[in-house]
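Have a look below at one chain only, the form predicted on its own, in structure tokens format.
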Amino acid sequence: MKIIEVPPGWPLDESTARAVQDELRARVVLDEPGPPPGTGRVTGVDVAYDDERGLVAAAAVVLDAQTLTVIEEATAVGRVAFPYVPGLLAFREVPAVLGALASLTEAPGLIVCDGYGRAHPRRFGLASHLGVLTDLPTMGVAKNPFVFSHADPDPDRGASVPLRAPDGEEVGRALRTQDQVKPVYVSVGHRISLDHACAHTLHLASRYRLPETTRRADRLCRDALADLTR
């Protein structure tokens, strides 16, 4: 497998990065719904590190947005794009995941990542600024909070609070995809609303907590990873 190098160009430092985010952050189209659920396609990203070798392997799966039947699967590997600071992990991921939709040759439409949009310290993270690069509707499931406190939701499926900065702001909403289990974070990325970030996140989460996109992007990514030591 081809290993993609750190594009020219690319940020390799904190103050150029956090200015990159700046830059992009502006161009995040936040008044459009959004696909509705179940229709179209959807496809799920995600990213596994090989630290030893400073690599990273990202892994696209689309799905039928009404079946959840898988349509087609790409990945990815490069070079780990640039240091770890908390924040930032967009720079590190998005090489990578835009080789691996690249690699598709069906249209991707509704992008969710294993990460964080809207509820990101600076309103930016990777399904944001994947969705700049982009220009799809993308939005975030995260397994865990970042940096925002929440109440907890009712334990009931569908159940969510939101997610809420120090100003007032709601970024996202705590959702509980699964009766008396720990809610996931959804967030908006681009060209996508909250309400509709949540209805697909439950309808891609029918069977188990997290959405089949991402359980299917997190398998392939750790495979093609794997695939690299053999």
Contents of the next structure:
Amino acid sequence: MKIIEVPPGWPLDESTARAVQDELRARVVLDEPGPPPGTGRVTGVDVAYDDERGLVAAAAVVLDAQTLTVIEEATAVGRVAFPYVPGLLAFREVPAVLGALASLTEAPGLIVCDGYGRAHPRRFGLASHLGVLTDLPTMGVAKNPFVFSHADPDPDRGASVPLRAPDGEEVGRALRTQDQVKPVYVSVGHRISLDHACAHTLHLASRYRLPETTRRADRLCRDALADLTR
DNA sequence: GCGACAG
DNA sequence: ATCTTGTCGC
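Could you please show the structure of the form predicted in complex with the DNA, as a counterpart to the form predicted on its own just displayed?
After this comes the whole thing, all chains and molecules, with the earlier chain placed first.
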């Protein structure tokens, strides 16, 4: 497999990266409800790293939103071009993810990311970033809380509590996808409402804590990375 | 200044 | 993210 190019101007320094986020944030669209859950397509994206070789593998898995059947899979491999810095995750992951999305032949529909959208210190997480760059509806489902505190949702599947920014705005939700299991953290990326994002998450996580999109993409990029060694 | 901090 | 065996439970 061909190694994708690092975008021109990469790597950026951290303060430039923050300035880029502040600029791109103005292009986020928040007033569209987005695709209703269970309709169209849903695409999971994820990346895996090989620190030894400085490589990153990205995967995109397109599912039929109704049946959760796999329609298409794609991967891309690139050089790691940005360190992990909390709040700047997108600069580490986005180039490889765009590479995987570019090699799809089918329309992705709604993109589900690992990480945050609006629930971000500058309201511009990975899902927001990917949304603005592709202009596709995007949302984020994270496994851990980031900077926003929250109460504990009721123990039953479907229960949620708001993730609130210091100014009181609801920037996401801690959503329980399985009874008695630690919640996931859902937030809006681009062109989708928080209600729809949560409904999609529940539909995609009918059996496991994490959405099927995330599980499939995670497995695929891991396998792609392992195949490089062989 | 110190700690916390998506993946 | 990643390093890592067995083990408890449905």
